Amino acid sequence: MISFEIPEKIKNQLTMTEMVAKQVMRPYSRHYDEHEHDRPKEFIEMMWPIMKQQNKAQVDRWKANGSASKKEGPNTAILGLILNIEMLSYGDAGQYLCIPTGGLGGAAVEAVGTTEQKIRFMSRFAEGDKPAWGAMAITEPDAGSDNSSMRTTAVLDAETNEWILNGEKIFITSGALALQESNDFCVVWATVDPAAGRKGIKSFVVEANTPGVSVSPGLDKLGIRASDTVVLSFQDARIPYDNLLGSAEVKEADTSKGFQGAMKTFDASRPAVAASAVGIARAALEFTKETLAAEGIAVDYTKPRHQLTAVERDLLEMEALWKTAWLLTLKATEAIMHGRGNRLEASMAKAHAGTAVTRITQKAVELLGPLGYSRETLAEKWMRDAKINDIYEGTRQINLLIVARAILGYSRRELK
């Protein structure tokens, strides 16, 4: 029998997270949307002790066991993470992305780094009084979905035993927070051999205040405007040799520490993106139903579909999209919890959730009419916030390709 019962410990966490979402985040959603480059300082300071405690527990496990995977039974902490991401995004997706944490950079270190590297780099998120952030830089102006075409290079200087990075990365979440406003790092993906394609791609930890690294002013965006998003440029930036994640032997035949390492990072992060999309969708759906109900318009679930009004049918379709997206997200999460590969499930959840939240928020604005289109409510903001979930962490088209290849048994070369 399938059980959807949430562990009591996680239920208690969600109760607190819901209070934060409704009382701390939601009241300031409009402010941070209109003042894009402000930082939600009170929210960040409140979240830092919580995140620090969680990260310390993870680092302590690495120190004790060498790998957190030695823990017996399902890793319920993953479920708690996904459920809390959904709830925080229900509060405000942009503010959620400002939480002090290792973020995608931390996910890359966990997916690709050695145990020693995990402890060395992730310990900074488990100690100290000041909030800390991590970021990941993979997208380039000429290498978006096709990351194998990236042009950022890493060349080894044998005399100084350093890597020299040159190139540019765009749309980097928390890039300024990680490299300017704290003493943390960004994981940068670069090629050590452009002629080798994917096999030449490696990841490097670039720490804050590294000479040769420049951070642009924050980008102006359609949605998630509270989130810090920047362009990073590297001009002869020198990186310590040991900051190459994984094996130091860059010519190894096993590419698990290179491009496939990046893909493993996405396998872990895509369910989180899907959860964020579900949170935004739930906020829009709940508000729409409550507003319409106040006007006497509510779905009569006892009637067959053909006897419902057009608005009622729209609401039912919105609910179906939301629930299926959430179930797919939980399925992808369950695989991680039990230590199984989840590439297919992660891409299915990400692709469907991105589509679902886009359609749900657009329909919410449509059903609410002028009220939804105005800035009097958050409906139009949720519609703008929603769209990024259809784009980052692999576009919908890319994730559908991954799903098709997995189901049909085709290689990348056979199905493009």
Given for the second form:
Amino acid sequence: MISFEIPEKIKNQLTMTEMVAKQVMRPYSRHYDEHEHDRPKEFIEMMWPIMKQQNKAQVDRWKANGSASKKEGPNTAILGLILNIEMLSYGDAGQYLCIPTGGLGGAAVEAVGTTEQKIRFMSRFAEGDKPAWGAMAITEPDAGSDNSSMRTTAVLDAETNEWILNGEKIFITSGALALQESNDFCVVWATVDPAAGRKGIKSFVVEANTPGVSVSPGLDKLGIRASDTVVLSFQDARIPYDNLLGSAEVKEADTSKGFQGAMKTFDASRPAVAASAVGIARAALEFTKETLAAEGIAVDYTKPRHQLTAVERDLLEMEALWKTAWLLTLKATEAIMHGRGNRLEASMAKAHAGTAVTRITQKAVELLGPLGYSRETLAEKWMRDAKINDIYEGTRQINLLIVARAILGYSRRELK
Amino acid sequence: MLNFELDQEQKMLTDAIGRLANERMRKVSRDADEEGHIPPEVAQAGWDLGLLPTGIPEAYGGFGEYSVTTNVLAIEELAFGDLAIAAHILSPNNVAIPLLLCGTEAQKEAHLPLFCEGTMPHVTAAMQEPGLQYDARNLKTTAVLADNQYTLNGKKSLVPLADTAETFLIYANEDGRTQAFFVPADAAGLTVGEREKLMGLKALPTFTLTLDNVQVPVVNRLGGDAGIDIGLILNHSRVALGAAAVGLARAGFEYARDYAKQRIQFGEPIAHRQSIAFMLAEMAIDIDGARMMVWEATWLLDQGKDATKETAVMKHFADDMAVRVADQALQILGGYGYIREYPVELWLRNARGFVQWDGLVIV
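Structure of the form predicted in complex with its partner chain (previous: the form predicted alone):
Below, the chain from earlier opens the complete complex, with every other chain and molecule after it.
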């Protein structure tokens, strides 16, 4: 039965999130954009108790059942997450990325880790006075979209039963927050057998203060400047054997399950990026429409097309891009909710939303004229923030490739 | 709760129409376009699906409730088969749906049973007008009330099956508001013009209509004293048109996808190239986006909520999407796409019409 209904409980949650977006994030948007390596402490402090409470419910479930229990009925948690991400990004996409929680690192632990590991690594996000962050390191200087050719190695020292990591990882979101400014971890993907390709790739939990791990100063970016982005270097960094994520099966060298685990985290993170893109798009669209309306320029939705002005057409176009991006995001989310695979839908949503928000925010700057180009308003910032969504968690092109392979029934070899 | 899966009945319905589309409509689609003639047995097979009676309550001879969502699912499948034949099969909707939405009790009792019979009723609607400034909310055709009689004057275009219609539902401007009137075909002053010559939809006979002081009894105004809600009728029309645009685009997409997989150049299928594969990926995203917008609007309409904004944005997107996707499909076929032996050029011609169509269930 086709329905777009959002459960009441999530709607109430969103009302709260909207308050945070408008009152805790927006007022500081410009400040953290212009003070790139400051941390948005107002937002972090506000969110920590909320995240802690949410994470505690999940950790308690692992503790109670010995495994991630499957609740009866649709998984509404993922829907709540996606809707909240949209709303927080409507507030400020850079600050949203500083949210104190497991993040992509936590997602990797949840996707690949054993129950014992989930409890061991994830409990920190459910308790304590100080906020905690998880990060994930997969991209390397010479391995971006082609992440299966990563060169970071993990060698087992049989004597001490430790893994020795060597290599360099770049573009690590919240890397400094996780490893320098708190006592948390980064999930690092590395190969135990460079000759084995995908099959050799495993994931390891690297805790803060591990000798041999160095964290670079924050990178300077076009947008999402409030977000912490660093480079991590590993020089004979030793980590305990049991920090290798996964069951005994994943540990076997001749399986690609470890790499598939990395790919699986994208099935949820791509709709999340799409949702973030949509949030920025909504902010820009709303601001543009309000500003133009104040000048007496508003879309008349009852006018036939041939009577529309050029600006009305632009606004309709932006609105259609925003709406399709959002609905495709919901479609990718709905599949997860009802326990269906969403690889295709996730990439469709991500490819479309990343480009949609890029076009919408660029058009907003154009339509707003001098006001759009001025740093007095947030339009130009949203345009800079937007562009990352066309790039991270797989560029538009990589996602189109995934969509194309799925609709054509092609393998990696048939469609390169 | 958020859910985008069809229910069991909707699946059975779309499967049945899918079979009709592939096994009957597609087979006659090209000849129908070339000859300007739809084989009556194919139109009848479409009518035999009983789409309209399932949306008409028992009290009026049908066996269901009108679900906008189910209706657009059916329309997408029909348009996937062939847009002109779909428009023919759906032409009674142009009268039945406004009647369901805005008719008085007496009008529903009098007219709705007509739509529940084994043969297609000879009724059609006339809303569109010739000329550049057509606006369904501000029609040039006028209706003036005097002595319990309306006098209608003006010109209509794109009236499907007008040559065989016995009754017309004619839209006109009464004191700045759009109203609709039942007019018998033999009314004095009502003239059906020449068959229109269009770029697409060539299989569907459409006509102009001239109204020269046509007298209409006051009881023939749809909705009685209350009249009609033109905004509501337009919203229902737009979701139907949007769904048709999606069905047509999907036809082009699937054809181009299959072609690209079997067309060998440089020793391998052209679909192995990103330049082709990415076009297909973009087409798929376009189509899904438009379909989701249609569904969101029908979900609102099914709850009796307003969807004026949603349908306006959706139509703006879907009209362009249909042309874009049909054009990309043709491009993937290259020279073959331009040849009338292949169906793709027909889809491009049909797709180009959507932007002009507003206010009738299909055309």
